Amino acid sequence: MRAVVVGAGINGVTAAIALRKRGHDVDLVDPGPLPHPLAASTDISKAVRAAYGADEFYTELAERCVPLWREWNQQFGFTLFHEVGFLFMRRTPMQEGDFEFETANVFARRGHKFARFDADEVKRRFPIWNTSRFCEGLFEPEAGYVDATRVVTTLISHATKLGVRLQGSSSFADLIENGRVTGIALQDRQRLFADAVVMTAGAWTPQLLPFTKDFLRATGHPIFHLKPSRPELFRAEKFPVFGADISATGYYGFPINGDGVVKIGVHALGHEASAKSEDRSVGAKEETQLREFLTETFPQLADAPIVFAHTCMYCDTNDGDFWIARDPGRPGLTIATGDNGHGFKFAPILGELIADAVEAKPNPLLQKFRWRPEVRVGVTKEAARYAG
């Protein structure tokens, strides 16, 4: 079988690798440069954690991925996954129904490692937190973050070594259809014919395939990189990956990296946007809100200069679940998107899931990610469940 995969972000490159390993002839198409600077996959960090509130499905899926991230560290010979832990803090004590409380219940039931900390313990272990405002924490020690851009770069290189043909300066124009999807047309009028077309275009999907707009949407979410004057306070041992009462605030962030940068993002409903726009600037309102959050939460970071800010684009489904499915109305087409801001952590298994969908291979996990146009634009999802 010949497959054309459109989009070389984390979904696309892992799909291309999985399909190639199964013996298929694979083209990976992207307008470039690679990694694409506007893609959600291109970032300094993405969270890896199993905390999903009461949603045990994603907890189990994440638990499968952590050992595989460790294997990738070994396979590629450098650290992609930094297992520094994830601290979820609350402004009020945990109670039934809270994201953190329900996460702890699921962790306890599954034998997953975790710890609950009161304000005194948080102050001792993670002193940068304002514990007069944040009173209780849940710590997941086997969580952490990955170097997102380095992951994608590494996997693209790995894909080409396996024999994937990288079309790194090719822009998708349209599907070629003749009773079924038989390939794609490019902007330069070149045509690539295939037995299977796999669209992994992320936030570009609603524009490239307008018929998906009823059940997929592109949303923008602000990301900030700050440079603290006292970098030693923000190293991972004292400042792990965090969620700051994320159900209520949407704020999450990462320890300082090798360039002295602390990344903080906002995962909430976001604003609808077009991925085709190259303007990914963040507005003054978002910066003001960030400063207010920092003053309340990390006073020693409140005046740190912002060295970079941009809008990260998600491709959202309306129930927060991924979309990995063959199009029942267009044989030959598989769509794999709907990251909803929480997909990257599952990179070690995404490719296999997508390849199973392309091959119509039975996989019970794909029922969750099935073709479901009845889940239409406009339904609100819970922020904390999916962030990072």
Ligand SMILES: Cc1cc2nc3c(=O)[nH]c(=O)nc-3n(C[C@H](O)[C@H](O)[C@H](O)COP(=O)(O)OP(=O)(O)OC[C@H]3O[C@@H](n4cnc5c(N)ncnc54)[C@H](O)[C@@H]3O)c2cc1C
Contents of the next structure:
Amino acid sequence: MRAVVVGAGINGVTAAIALRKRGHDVDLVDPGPLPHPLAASTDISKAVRAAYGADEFYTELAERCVPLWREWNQQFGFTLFHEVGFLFMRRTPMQEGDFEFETANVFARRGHKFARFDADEVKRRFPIWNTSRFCEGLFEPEAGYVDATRVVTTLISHATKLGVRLQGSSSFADLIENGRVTGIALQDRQRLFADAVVMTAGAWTPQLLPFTKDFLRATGHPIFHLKPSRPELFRAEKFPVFGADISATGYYGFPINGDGVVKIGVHALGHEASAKSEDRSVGAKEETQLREFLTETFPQLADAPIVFAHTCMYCDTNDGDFWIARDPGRPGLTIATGDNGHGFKFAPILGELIADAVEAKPNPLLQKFRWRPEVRVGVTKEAARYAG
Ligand SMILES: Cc1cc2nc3c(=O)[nH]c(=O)nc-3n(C[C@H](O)[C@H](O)[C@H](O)COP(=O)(O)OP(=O)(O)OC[C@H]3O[C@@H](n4cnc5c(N)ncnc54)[C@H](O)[C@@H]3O)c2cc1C
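Structure of the form predicted together with the named molecule, please, following the form predicted on its own?
Expanding to the full complex; the earlier chain stays at the top.
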């Protein structure tokens, strides 16, 4: 089979690899430069964790991915996955129904490693936290972050070695349809014919395929890179990946990296945006809110200069679940997107899932990510239920 994969973020590159490994002839198309600076997949860090509150489906999926991330570290010969742990802090004691309490329950039931810390223990182990505001924590040790840009770069290089044809300066313009989808037209008017077209264009999807606007929408979410004057305070042993009462505040962040940068993000409903716009600046209001959050949470980071701020785009579905499915109305087309801000951690299994959808190979997981236009976009809390 000949397949064209549109978009070389994490969904596209893993799909291209999986399809190629199954013997298909694969083109991977992206306007570039790669990794694309505006892609959701391009960033210094993405959280990997199995904590999903009461949602055991994603917990189980993430549990499958952690050993595979470790394998990628071995296979590629360097650390893509930094297993430094994830600390979920709360401003009020954990109680039934909240994210941390339910996560602990699921972890206990599944025999997953975790620890609960009171304020004294947090102060001892993670002294940067203001424990007069944050009183309790849940620590997931077999979690951490991946260097997302490096993951995509590594996988693109791996894909080309496997024989994927990289069209790294080509933009999708339209589907070629002839009773079924038989390929794509590029912006330079070239045409690529294929038995299967796989759209993995993330937040660009609603704009490139306008019929998806009823069930997919792009939303913008700020991230900040800060350079603290005392980097030693923010090393992973003392400052692992964190969620700061994330269901209430939306703030999460990462330990200092090799460039002396601490990244902080905000996960919330976000604002509806178009990936078409190349303006990804962050508003003054969001910066003020960040400073307030830092003053309350990590006073020693409150005045650190912001060296980079960026609005990153999610592709949201209204139920928070991914969308990996063949279009029943357009044979030959598969759409794999709907990351809802939490898809990167599943990179080690995404490609196989997408390839199964393309090949119509039965896979029980695909039921969750099925074609479901009845779940229409709208501003509800559901769209923001998963952070990072
Ligand atoms: C702020 C933020 C924080 C996040 N944090 C986490 C986290 O901590 N943990 C986690 O697991 N997940 C996280 N995510 C989610 C994760 O980033 C996404 O699940 C993942 O990156 C989505 O990948 P993608 O391949 O679908 O889209 P993208 O990475 O956006 O890739 C889409 C690609 O399509 C290409 N494209 C655009 N237009 C065209 C065209 N005309 N023709 C061809 N190609 C085109 C783009 O150039 C791009 O390369 C976060 C997302 C954001 C935005």
